[in-house]
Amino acid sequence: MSEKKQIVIVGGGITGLTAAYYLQKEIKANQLPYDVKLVEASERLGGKIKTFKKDGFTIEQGPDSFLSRKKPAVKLAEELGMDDQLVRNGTGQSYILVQGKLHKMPSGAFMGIPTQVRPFLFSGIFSGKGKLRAGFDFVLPKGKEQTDQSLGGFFRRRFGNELVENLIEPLLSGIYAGDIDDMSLMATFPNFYQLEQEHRSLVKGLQNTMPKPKKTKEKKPGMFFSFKSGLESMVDRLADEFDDNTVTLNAAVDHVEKKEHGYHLLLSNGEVYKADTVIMATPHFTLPKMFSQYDFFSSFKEIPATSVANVALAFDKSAIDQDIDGTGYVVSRNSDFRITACTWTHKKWPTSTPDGKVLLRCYVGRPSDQEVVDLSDQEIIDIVLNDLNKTMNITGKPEFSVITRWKNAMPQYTVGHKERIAKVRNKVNEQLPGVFLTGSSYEGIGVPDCIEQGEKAVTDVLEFLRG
């Protein structure tokens, strides 16, 4: 048999280590002549995915979650023999923070669109004249085609500013971490453009195309996964998958050259792997310096990305003299408040709490309050119990707090990002052949959007090997 071919992965994250794990259950159920070898610069695998376990309490660092309905995570869980311990979060009532005062969420809403219409006409979230402007959206034209416009620009054009900022933006800001008039309507929620083209109003597009709630009395399961021992638990069982000597910990890609036969990757710790295909599942802006001949990564330079700070604090049960009836909430722009979203941990998730505990988990870091990342711990938990005691009666202090700064960690889909990250594919397939781009710079950030990404670099890589 001739040499193997080698694919070198570059990039520990859960894309990254789901395309290991990937590659090498096709390697040895097809005999191919290939080895993997995976790079990771920090000294752990896992990338935002983190639990930290402490007196009984199980913290997430990172995402606490994945949709049960996006099935990449839910099948590579079933696959690696874990989803006996999958579990779902707990539900309750949740609310939107609006000038400072908790409102309960509208139910019949969709990312904070209106499904129903007499949920919100009794919401105290919107004054009379929000109401009537959002009601537009069932009289106004669809828009003009587009191959792209802000998430912000479309959802006031169709609902006007008080229902995005009350209720639209807090949701799906939150999940980018970004600003909501700088988004990529395509590259976020390209379903929406498409609701408003077939069906002129986005409200009656959902109410066409959403699958009608089940009338029943039973409590309706939660719409969201972890496992028992937290969320690294996948990563772990990942990692015992791998054959041995495939993962090297604390070692960055300084540079990668093309070959006339593939690819030297030069590393930190002085090592130099030749490949055959490279996986770069990296964030975006490490590639300019990794493949510094060739401008068209520079590009990459204007994708901003921003900083998060994730917050929890653990309690007795005691010191929340005042609690609320929830799993959480999160903040619209408009409330002087520094948090932007506070979950009731122990809540949502009671099997990460100890009996007699409370476990609350906030975030800082919005895009116009970068700031607040770089702050001592000391100072970060001052501004979120001060928050907190805004719409709760905290009495004790936290028995310890774990504070985690992702810094860079939220790559931003802006305005015309498709077309961006397209253009850099097109250039690496011309003068990089073997070379993937892959995670959540590209294509989705949530877990399974990543899981799902490291499945397609699969397909890429052995479609390219056997030419």
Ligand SMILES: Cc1cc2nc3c(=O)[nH]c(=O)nc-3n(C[C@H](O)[C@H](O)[C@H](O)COP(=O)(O)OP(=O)(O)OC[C@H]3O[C@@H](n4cnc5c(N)ncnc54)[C@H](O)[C@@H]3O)c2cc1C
Contents of the next structure:
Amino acid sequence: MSEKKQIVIVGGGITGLTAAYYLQKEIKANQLPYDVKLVEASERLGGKIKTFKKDGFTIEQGPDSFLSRKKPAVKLAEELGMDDQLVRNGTGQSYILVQGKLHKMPSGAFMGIPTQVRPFLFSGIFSGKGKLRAGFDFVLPKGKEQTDQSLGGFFRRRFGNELVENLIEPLLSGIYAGDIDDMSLMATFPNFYQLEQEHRSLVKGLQNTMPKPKKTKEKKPGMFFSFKSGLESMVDRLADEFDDNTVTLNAAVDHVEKKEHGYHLLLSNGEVYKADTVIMATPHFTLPKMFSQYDFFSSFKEIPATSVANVALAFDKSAIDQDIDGTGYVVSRNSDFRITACTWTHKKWPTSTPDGKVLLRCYVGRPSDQEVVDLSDQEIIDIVLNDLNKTMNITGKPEFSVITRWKNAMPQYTVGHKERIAKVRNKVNEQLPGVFLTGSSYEGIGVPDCIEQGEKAVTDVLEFLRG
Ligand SMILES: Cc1cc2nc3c(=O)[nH]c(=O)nc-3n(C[C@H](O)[C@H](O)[C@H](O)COP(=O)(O)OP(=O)(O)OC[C@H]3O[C@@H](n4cnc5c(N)ncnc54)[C@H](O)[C@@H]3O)c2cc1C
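Structure of the form predicted in complex with this ligand (previous: the form predicted alone):
Now the complete complex, all chains and molecules, led by this one.
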């Protein structure tokens, strides 16, 4: 009897876990002679998905939710029998902090782009001049066809600087923790490029293509999902599904060597794993070292990754002078604030917070303020409380705080990202057949994007093994 083919997955974040899950499912369903191993450097699975529980609070240290309209995550939840655990965010007014003042987010903004004119005309976020300039979108010709351009440049051309700086930038940079003027349009929101090419005006394009909101008195459901018990419950559920001995924790892959047949993976615990095919589900910057004999990975050193810190503050309700009407705010850069966003988590995710308590979750660490992430816990808390007190009145101390530093955690899809990745992937196909690169460094950083990429890696591996 021939030996089973060995598939090794490197990295136990949501991408690697998804790949392991769907691979083992396929193997069982089709009785394939394959074996799956997953190697994770740290002491736990989940990567950036991390939920902390204390005194009845459920605190997300990494992502707090995923977009409900992106289906791969919902599909995986259903597969795992977790659909009854899904919870939508509580909807409410969200705000934007411009020049130190909180303004209501204008209704009808899709990623900051107006789809209704009236709320923008009456919004205090923009000056008359800014509104007039944004209106140029209706008359400006479409941009010339090009392979890529910066997200900032694209939106500044259509709407002017004010709409970009006071609305689009804080919303989009919040997702990527990046600088909108460096970010690639085609790697982040290629649909906006298509919209301009097809409809010229982005506002008209969105009006023509987005489903019309139903006229109903019912509250619109929230756009995000989490799980009652936090996002990490999906990680735990995935791990429960794995066959025994699938996962090795506390073992970093230090080096990958190509052999006559397949690969040898040298682990930090001294073990060597043999593989016929390898799924690399680790951040891009780990690859130049693991594949040090292949120069083409060195271009990954040019892909920046920014650091952020997530600061959760748990209070008794009595510590907040006036309860807040809304779910949170993002901060524009023209405000003298170091936090980049604040979620009133007890409102947005009521299941996260016990009755009578308040949970505020803030971020620090914009690309131009990376130093803040290295400050001490107390210094970070002081900065956050100082900023929070500019718009609310916090009279008592937090009952506890949880600060999570995510170093180099947000890969930056800068202009030319897609081409850069395609070049390296072509080289990998030529020189390292059976090695597949996947995860948040490549085709989307959102949890559903990572799940989708994990699934795609499964298809690639199965095709490769079938020859
Ligand atoms: C603070 C924060 C907030 C976010 N908020 C949201 C949100 O609200 N919604 C959303 O959709 N997305 C959000 N994201 C993005 C999303 O969480 C991540 O993009 C996604 O979880 C990344 O998954 P991954 O599996 O690709 O990578 P990771 O989670 O980074 O997993 C990679 C794994 O590889 C391991 N590893 C590294 N090197 C080695 C090695 N040599 N050998 C073995 N293992 C190794 C690491 O330890 C890690 O466990 C957020 C991200 C951050 C950091």
